[in-house]
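Read the single chain below, which is given as structure tokens and is the form predicted on its own.
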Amino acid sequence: MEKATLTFTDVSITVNVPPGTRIIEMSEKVGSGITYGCREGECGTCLTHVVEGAENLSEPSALEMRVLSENLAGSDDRLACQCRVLGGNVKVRPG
């Protein structure tokens, strides 16, 4: 199974994660500033800027795309409760 790492640049912590892990699952554990409200992809609170490795994340769903556009998110922004790390290295910081 491919290994994946997730780095939270705001707290300078890198963790090994199983492929398929949602960013929000780890951000809480490491104390990153990536917070959440609903966990359902509706509120936009967990907006996350992908510094590196966007190609290693799951494709955004129609719901995530809508919430990102409503929040005027940039092309490197994702919702931490929706996107999953599929493998490789991903670096994120709070949006």
The other form holds:
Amino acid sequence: MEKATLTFTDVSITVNVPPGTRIIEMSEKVGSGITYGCREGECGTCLTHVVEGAENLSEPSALEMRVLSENLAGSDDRLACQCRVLGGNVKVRPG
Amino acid sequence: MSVPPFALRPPAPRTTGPEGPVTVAPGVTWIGALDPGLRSFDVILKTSNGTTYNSYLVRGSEGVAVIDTVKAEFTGAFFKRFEESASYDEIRYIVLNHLEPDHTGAVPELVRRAPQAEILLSPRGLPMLRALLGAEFDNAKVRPVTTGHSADLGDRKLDFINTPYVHWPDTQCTWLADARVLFTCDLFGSHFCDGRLFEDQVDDFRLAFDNYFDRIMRPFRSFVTSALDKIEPLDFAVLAPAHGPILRSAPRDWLARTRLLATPRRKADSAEKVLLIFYVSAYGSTAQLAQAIHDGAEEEPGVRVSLFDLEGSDISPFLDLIEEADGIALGTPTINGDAVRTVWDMLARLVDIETKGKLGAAFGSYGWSGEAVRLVEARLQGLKMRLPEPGLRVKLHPSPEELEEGRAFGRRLAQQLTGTAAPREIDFAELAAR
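Requested next: the structure of the form predicted together with the partner chain (the form predicted on its own having been shown above).
Whole complex next, starting from this chain.
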């Protein structure tokens, strides 16, 4: 199985994760400040800034695109409850 | 002629208010409603003087704009004042500076009566508008606006300034440059009902102004400061909030007061990182742990550590300290499978200040099951704090080895604050087991 790592810079923790893992699944467990509200891609609470490795994340769905747009998110921002780590290394911090 | 003692006195003007619309500036009219009987707002704020829901109408050569509306129960008063000022087919824009129900109660009916009107709101307000209008949303003319956007009324225009989180994500201000009026919705608001409307005519509302800030805006104080930075360069003559008196005689004083209120009450007196350790202890074990964590953290240069017994004070002064602190560690024993009441009281009050991004940690001694630490951690995460260190739990009385672990725990917390904590790598399986 291809390996992937997900680093939460606000708590200095890197997690070795299986490809396909959603960021929110790990962020809660490591105690990162990336927290969730609705967990359904609606509220924008889990807005996450991608520091490195944006290319290793799943493409945003139409729903995620809409919520990012409505939240005036930057081009390096994603929703932790929606996007998955597909492989390689990804570094994130709370948005 | 003397008035007999039994004669009824006329109601005070502060509760009756104006019969009709009130001119605020040339072509700007107040069409809001008074709610003198309100005693509790949003459950979180006592309102001994009631409140007002300020809605404004701006008339231009090519139509009118309605800026915010009122709480649903006051829709009748709002429409009455509107109809004395304009007709529905004149409405070109409905500006929603904030979509909380006390400002949008009349919006669904207003949209039905003026289907030609374009609804202008910040992009973050769209989910709320969808919920508010339901199936009618798709038929409404909706335009998201942000800083740099404007709305044309012919001989005048409205400019929008995006000021998020004062106090909802959707909040914005609307600027009418020719009349020098800034419509600020909840910013600069106060729950104070006085039908004379203007701050130079009403009773003393300074307490209500400060109280409003503390209960509504304080949890977003850094966003308030950002909003003030955007607003201050404007040459405004009137600040027109959506609650309480309209500020026209000394508007800059109210801005300055708000900036002061948005400043931390206990500003840090050095560049050191501040770690506060709070605890409640039943048999002294959690207190011992707290002391060990304190001693360990103190070994880290650049961190000022302080220890407080939560039962020794009211919570409010602690909030002032936490507001400016970089991190807190909270100790509680587990009693009846839960954290103790004093700790929950503290956790409940933390919603009154800005906690996002601060370091948090939990610890405590327990007898049987030790749930309290996990429960406190979950609450701290809910407050959007970061918790890099899993909580420290000790069964019964801490041994010398456990106290050493407490000191190490304190050192690691301090290192998280100074940025010297060693990066860690964790395997998914280990994490999944937590």
